[in-house]
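Only one chain comes next, encoded as structure tokens, the form predicted alone.
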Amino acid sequence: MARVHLQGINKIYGNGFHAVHDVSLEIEDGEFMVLVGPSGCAKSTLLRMIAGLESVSSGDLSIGEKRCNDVQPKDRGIAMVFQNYALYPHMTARQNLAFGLETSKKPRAEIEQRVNEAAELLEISELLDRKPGQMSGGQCQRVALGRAMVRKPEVFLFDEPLSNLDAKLRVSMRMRISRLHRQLKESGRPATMIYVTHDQVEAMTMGDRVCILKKGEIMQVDTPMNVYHRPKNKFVAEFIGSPSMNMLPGKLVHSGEQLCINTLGQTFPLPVEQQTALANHAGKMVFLGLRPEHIRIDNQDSKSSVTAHINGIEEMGSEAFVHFELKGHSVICKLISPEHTLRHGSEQTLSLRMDKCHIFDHETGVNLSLAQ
């Protein structure tokens, strides 16, 4: 069993810097968990604490049923894949794969079997007699992944392993790692995988669940789709999604019997289910959050329409990101298969999909739209 359990974990360095703040996280046996956040959020520090490369200042860290705070890295049943591959340059791929098993004094036949199995699964059999200098970055990373695999660990730890690869290779390696996780599970020997990245595309496409960190604190742990569609706070809403969620400052007000949001000098009615969730927050200063795909260019005026000027267009081929100046605020609209003839500086009528909006507390950033 390879459940990883963190309870009240803190990391405080000798100079007093508090890097990790009371982190509690349950990673299930065989789960693919992604730790994601901006630079400096302590995601790599947390991974290194799980690996045993950083000490735990306080709290309990367990792998399986064993408390591992003071257990040596080699005895934790983990294997780590680094950003820089960390292959021995004077050894062939075969020798790199076998090295850890040889130092553990495994039988020669078993070593050969494990190396060949990993090479076949990762499609690097033809590379086994090459040295790292004779391979591409993607091939080196597959060898590094194979070196972790042959140890048959209960937990794989990935520290931004794809950062040094170009865009095409990153896509290919994302698929390989996800496929490896699935194949191990289907073979009856599931491995828990904990993956650190600053790339939200990797987080959204690879993880069973995503843990979003900010300054050493957990902001939200949930499935990728829930994180996108039901962000718990303003930080998560703005961090997940590209382009970022639009945020407009406003105030919750009553207009007759309806609860509305007053922003941009206009009053926008909230959907019925939002009015129920926000009934006790009338008069509160808030942010109106809308994803770029939930703002549309629409020439028909309605209660949720507003006029804006275009100050930038990013053509992406199958989609376009249109930047608007909206009464002193910047707003981005995402168009799929754009057919509009749009010009810089032109005025357009925008329709806000209020049925898709989120309302965030101005002070705490908490998503008030979520049912309490």
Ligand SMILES: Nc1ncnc2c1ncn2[C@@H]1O[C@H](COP(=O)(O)OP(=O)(O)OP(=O)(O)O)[C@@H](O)[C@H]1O
The other form holds:
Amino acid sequence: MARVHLQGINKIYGNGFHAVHDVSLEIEDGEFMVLVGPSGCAKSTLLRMIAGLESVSSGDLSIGEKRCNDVQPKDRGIAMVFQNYALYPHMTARQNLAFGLETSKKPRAEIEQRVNEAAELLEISELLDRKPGQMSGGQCQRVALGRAMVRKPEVFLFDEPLSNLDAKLRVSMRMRISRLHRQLKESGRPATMIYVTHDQVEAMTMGDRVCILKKGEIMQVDTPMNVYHRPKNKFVAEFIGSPSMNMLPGKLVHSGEQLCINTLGQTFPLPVEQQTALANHAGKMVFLGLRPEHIRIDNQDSKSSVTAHINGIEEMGSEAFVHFELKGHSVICKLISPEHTLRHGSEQTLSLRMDKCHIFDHETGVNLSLAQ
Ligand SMILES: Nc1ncnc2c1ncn2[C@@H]1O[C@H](COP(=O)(O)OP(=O)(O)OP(=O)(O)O)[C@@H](O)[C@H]1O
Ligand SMILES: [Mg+2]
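Switch over from the form predicted alone to the form predicted in complex with the ligand, please.
And the full complex, kicking off with our chain again.
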């Protein structure tokens, strides 16, 4: 069993900087948990505390059933993969893979078997006699991953392992790590994986669950689908998804029996499903959140349409991001297979998919639409 539990964890660095604030997180045995957030939000600090490379200022850290706050890194049953590979430059790939096992005095035959097994799985068998300087970044990163694998840890810790690789290699390494996680599960010895990244695509595609951090505090822990479709607050809503969710400031108002939002000088009725959740918030200043795919150019007048001028088009091939100027606000709309009639500066009628909207408290950023 290698669940990892953090309970009320704080980190205050030697200079007095309070980097981690009361973080509680339960990572289950065999789970793939991604820690994601902007630079400086304390992803590495958290991971390094789990690894034992950084002390815990207060709170309880347990791995398996054991409290680990004061356990030596080598006795925690973990292996870590870093962004910069951290391979020994004077050793061959084979020696790098075997090093940790040799220092722990494993029998020679077993070391050889584990190294060959990992090399085969990672398709680096032909590279085993090369030194890091004779390999590409992607190959070095596979050796680094292999070095973690041969130790058969119960917990793998990854700190932005793919950020030095080009886009294509990142995709294939991403798949490889996900596959390794799946294979270990299928073979009956699942490994818990904790993966730090600032790349939301990695977070969404790799994680069983995603933990979104902001300035050392947890904003939401949930499945990738839920953080996308049911963001708890404005920070998560804007962080997850590309381009970001559009945010328009407004006010909740009653119009007859109906609850509406007043924004852009217009009044838009809110969806029936949200009327109850939002009923108590009438009169409040809020943000209307709409994902770029939930704004359509349909040039049809309706209760939820607005007119806007195009002030930028980003053609991506199969899709396009169209930037609009909307009464002093900029709004992005995502189109699949865009029509080529769209021109810079032209006026369009947009329809807002209000059934997909989120309403965020202007002050606290809490997603009011989710309240029951
Ligand atoms: N040794 C240290 N002493 C004081 N403050 C530190 C120390 N190490 C990190 N910090 C601060 O703690 C905060 C969290 O740093 P950390 O490296 O964990 O962030 P991160 O989320 O991994 O960022 P990045 O995405 O840039 O790697 C930052 O504000 C950083 O400046
Ligand atoms: Mg970091």
